[in-house]
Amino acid sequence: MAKPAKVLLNVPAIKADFPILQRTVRDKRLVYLDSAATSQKPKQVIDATSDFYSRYNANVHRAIYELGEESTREYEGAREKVAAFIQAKSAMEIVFTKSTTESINVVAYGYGLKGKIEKGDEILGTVMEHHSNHVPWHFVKDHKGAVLKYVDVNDDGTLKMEQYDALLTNRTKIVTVTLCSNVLGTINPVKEIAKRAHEVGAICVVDAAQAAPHMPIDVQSLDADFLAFSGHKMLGPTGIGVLYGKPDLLEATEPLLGGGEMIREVHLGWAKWNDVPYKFEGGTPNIAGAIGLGVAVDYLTTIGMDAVRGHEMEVTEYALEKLARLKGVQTYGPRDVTKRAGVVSFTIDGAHPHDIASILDVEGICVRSGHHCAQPLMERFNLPATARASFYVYNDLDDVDALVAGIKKVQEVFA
């Protein structure tokens, strides 16, 4: 993605839209800079599923009556909108789940373990993945007998690409890769990912947890067979996700939940499932969160998806610059900002990562400190654990400029 002009956003008008960013940590304005576990929710989205819970609260197609039509109407409607955020063909190639976890899940069960994979097939990953689209997969292994590969990062932080070469082959079934590393911040090429799946004619699962927060994401232009993210991530409400599926490939997979709504018809002895995408939808849904998600999606769509994505360039580059100068602080992931998301992992000489998580919320700083759900990333650097600061709409270069002094502070305490 070619890097654009400056373009950096009105954050103190965004700020104002975000309760939590007007109190103070310890005495100390709250500089939140851990979007990438979880991003703050905005007025509105607050706003509307208290109006859900407060205004018509009933379950969804399942009443004839105003309330549950009401209900009804906000969740399929924030179907709608999340189809149109991604450019899927239709809102029908949307099901709603608990989180990007639970969707791979759905796809790892219903179309790995309950589907497609046979003994001796093989599944292509990436050593740069998230816990949530390495573990499903070894369910798969564990019990179909399946073989897990895993294409190795550049010490840049970028995919040898040159590997799919060797690793695709006519036994590879699946591939899966992460749209965007939530420890390395890279922007890993789906679209050429998936092009290479397909010849070999595997599917290509899309792990973009990282990347709709941050990102244009066209799936027709990516490819993708599965992709899935999660609302929490995305100025939404926790507890709601999403799983794109291509039409036939989700009729082809099994539902990973039984039970009401799921089904056609049931009888002693057998039943049958409902349609697309509703059997993969089984009990009362998060009807809450899928409207908050819709939400969130409009406050994202007036910003715009190009602009979100300009704004964080531009504050990643000011902070990787910044960390640069500073001495005995090491950064990870490609350097070039257009190859990278707004997440910068970093080390600090002497220091463990848990004390300077510790001693950045002295100052009212907040960062993730840990392995980030990513072990086998971690062991590919040798690193325990690093620091990670993420960006998001409501951060500015002043957010940054806070970082590095009270890196300097960690310093102090270490030196």
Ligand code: C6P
Contents of the next structure:
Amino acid sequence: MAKPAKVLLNVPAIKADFPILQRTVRDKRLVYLDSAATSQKPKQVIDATSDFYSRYNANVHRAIYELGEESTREYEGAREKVAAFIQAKSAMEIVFTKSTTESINVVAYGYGLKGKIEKGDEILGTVMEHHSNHVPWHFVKDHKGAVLKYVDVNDDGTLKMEQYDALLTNRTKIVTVTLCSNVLGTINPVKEIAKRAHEVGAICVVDAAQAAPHMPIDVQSLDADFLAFSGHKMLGPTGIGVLYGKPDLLEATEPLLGGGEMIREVHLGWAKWNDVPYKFEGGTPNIAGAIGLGVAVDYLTTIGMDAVRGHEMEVTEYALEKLARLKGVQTYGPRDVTKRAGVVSFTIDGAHPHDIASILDVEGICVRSGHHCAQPLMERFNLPATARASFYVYNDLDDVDALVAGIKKVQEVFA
Ligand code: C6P
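What would the structure be for the form predicted in complex with the named molecule, given that what you showed me was the form predicted alone?
In what comes next, the whole complex appears, and the chain from above leads the way.
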């Protein structure tokens, strides 16, 4: 991945697009530092979803009247935009799901549990995965007798690549890895990971939930076989997600949901599936969500994903420097911002992360605290929980200064 230059975006202009960022919390300016959990939405996205319901609400792929044609056109248009956003060869490689979680479950169920995986086949993950990229594979272990193996992380939060090589065998059928950790911020060398997986005949499944919103993604250059992400973390609505898959692998994957629209023909007792990607979109999809996601993609594309990444490198660098100066505060993950994204987990001596989050909340600052749905990783670092600040296009250095001032207040309380 090319290294984007560090830049600072025009945050006041961007903030003006986000109605929620105009509000106060407890009479304090809202400092939203929890975009890794879910991002805020610009008015362009809010308007697009409301416009769908106000002007052309109709089901997709069914109606032959004008409204249905409009909604189908916009829904399929969103698929085209998402395909272009991640450099997919065709919109037919894009499946709309409800989330990253559902996307990974579609693969674990349809390719793993119902598909290619046999007893004794190995699925290789990492200890830094989100629960969404652990538990679906547990199902494959439990129901098919697959063997799960995990690559550990170094103390600096990078993957142990030499261990990855040692764990890859000709029994490895699936390698599954996050492109960016939601706790450490680590950006993993997925292109290299996929290359080595392919050398032993395995496929590479990529969790891009924390990457797609924050950096340019090129599925062809990564040579990812499947790649999953969520709309709600990239300025889009909740309840819409994406699964990218190579066409032959999508063909080889059984659908998770049976029902309307995912079929070509149905008879009593048997049915034939529709073409990819429609065979994975059983039932009425989240039409407004997909259209909103398309507009979120437009918004991010207008800023430019290199600029998004460059801005976040700048803000993260500043945050890491400021936090490093605070005695009793520890941060986790790589120190080098070219190797990490804008997710900064931290602990403060003597203060529980939930207390940190509560005290920051009084200052109008939203951070997440807890295990971040990554318990195996917390165990690896022997941590019950951390506090976590995460940055996006609407955060600037003032937000980091507010965080630092808030942390000082926490330290005063626990002094
Ligand atoms: N992480 C966080 O606060 P869903 O919930 O399906 O949209 O995304 C799941 C998911 C998968 N992978 C990674 C790397 C993630 O970070 C997440 C969601 C949020 O860290 C909510 S737990």
